[in-house]
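First, one chain by itself: the form predicted alone, in structure tokens.
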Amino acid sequence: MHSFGYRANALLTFSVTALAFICAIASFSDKFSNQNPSAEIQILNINRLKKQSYGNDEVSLTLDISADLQSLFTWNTKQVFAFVAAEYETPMNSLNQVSLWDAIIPDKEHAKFRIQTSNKYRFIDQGHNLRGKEFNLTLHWHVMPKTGKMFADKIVMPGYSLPDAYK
């Protein structure tokens, strides 16, 4: 006859294997969800474009961010991390990304929003490359599931530009 320790080990091993299998199926089921988030970002005002005392350009913007990220939420979604980044090119770097705003969206009820805000983080270029610069505003999101692999995506909104002179 098998001892108590052997039976407990067999039961624990079977339970952990079954739980891992169920988690894998749960994670795989997210692949079949229809995700079609939408977003629109407008620049309401360029509050400030100035040259800092040590030579870097700094911009302060007022943004109108509206997004519907409800389709990202499934029964397996714990939360969504969303952020807006300004993306532009300079002679030194082919891609510069500056985070302007971010939020953690805890549930589907908060995933459809409209917010008017100044950039939460400083929009600074290392140098004096922002005057007259064209840039994209990009809404990035990272979906954090309860089980399984985290995934990310984005919506790029091109066609923004900064003034030619400091103000």
Second form
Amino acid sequence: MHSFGYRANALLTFSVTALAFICAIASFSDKFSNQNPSAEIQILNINRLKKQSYGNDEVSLTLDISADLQSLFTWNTKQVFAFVAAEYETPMNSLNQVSLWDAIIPDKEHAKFRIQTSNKYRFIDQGHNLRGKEFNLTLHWHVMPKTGKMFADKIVMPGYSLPDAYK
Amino acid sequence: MGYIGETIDSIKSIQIRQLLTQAISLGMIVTSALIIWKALMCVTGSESPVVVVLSGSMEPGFKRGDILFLHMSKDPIRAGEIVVFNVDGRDIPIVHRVIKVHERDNTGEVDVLTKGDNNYGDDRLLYAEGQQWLHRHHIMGRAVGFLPYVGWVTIIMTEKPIIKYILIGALGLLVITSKD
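Switch from the form predicted alone to the form predicted together with the partner chain and print that structure.
Expanding to the full complex; the earlier chain stays at the top.
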């Protein structure tokens, strides 16, 4: 009953259970954080709106993104993954979401930022529906915890549109 | 002579009963682990409710050796979700983030493009020959929670199978030699 084997087994079981309990509590504490992030996106310039050689429309644009995501960081936060997606509707597709830019925010200091950038990923449609298209720009964020449940949310900013003709 | 024969017989019979009991308890442990695994599969709706992160393509968020808890629901797949998917022809599931979604109006079918956070380019190189998009049936689940470091046990046992054999051998020895 007091051999090394039994003691090692009891110690291991207890420590695993205690660790699991601590992880669960750490994750649960995220529920109580008060979050009010804010963001603003402006389109500085539509660089190109063209039709690719095999038919799909592609647009390249420059964005001015400013956001304050500091309130998302808790003691259990490892990083926040933020990205901006253009969302629009076409006759064939009820929803299109195209990620234009993303960033990994490792800590609270970097969470308040303003950046001017052209789109990191190509904005390509399935078809040629982009002329004059109205779309939303949505800033999504995913909070990746040090341990436990991940959660995500977004801010939708409607009212952007593309030019009526290829350029 | 008869007395010795009797004692030997009684010793032998006790050992057989003990052996059988131990074998049955070992069987119970293994089957209850299997029951828990299958129940998890039912609850989460995913073929593989827990996966181990094998590569560094989602760093710094998920490092090699972390485990992810998956859940699959009928909810539509949206950009930003971290999904686990199987590519035809590969048997190791990949855990990456969805960056593009095109959902059909009439059928609800969806074209999805994924990318690892730490990768430069998107996953089209990983998809099967000629495949440009993932579809719903490729996706095994969404990552909803995570635990760091716990997956190293599985990685070590898979990559150095000798350790697996040593562990099982030691466990077997323990079962046979323990008195209860």
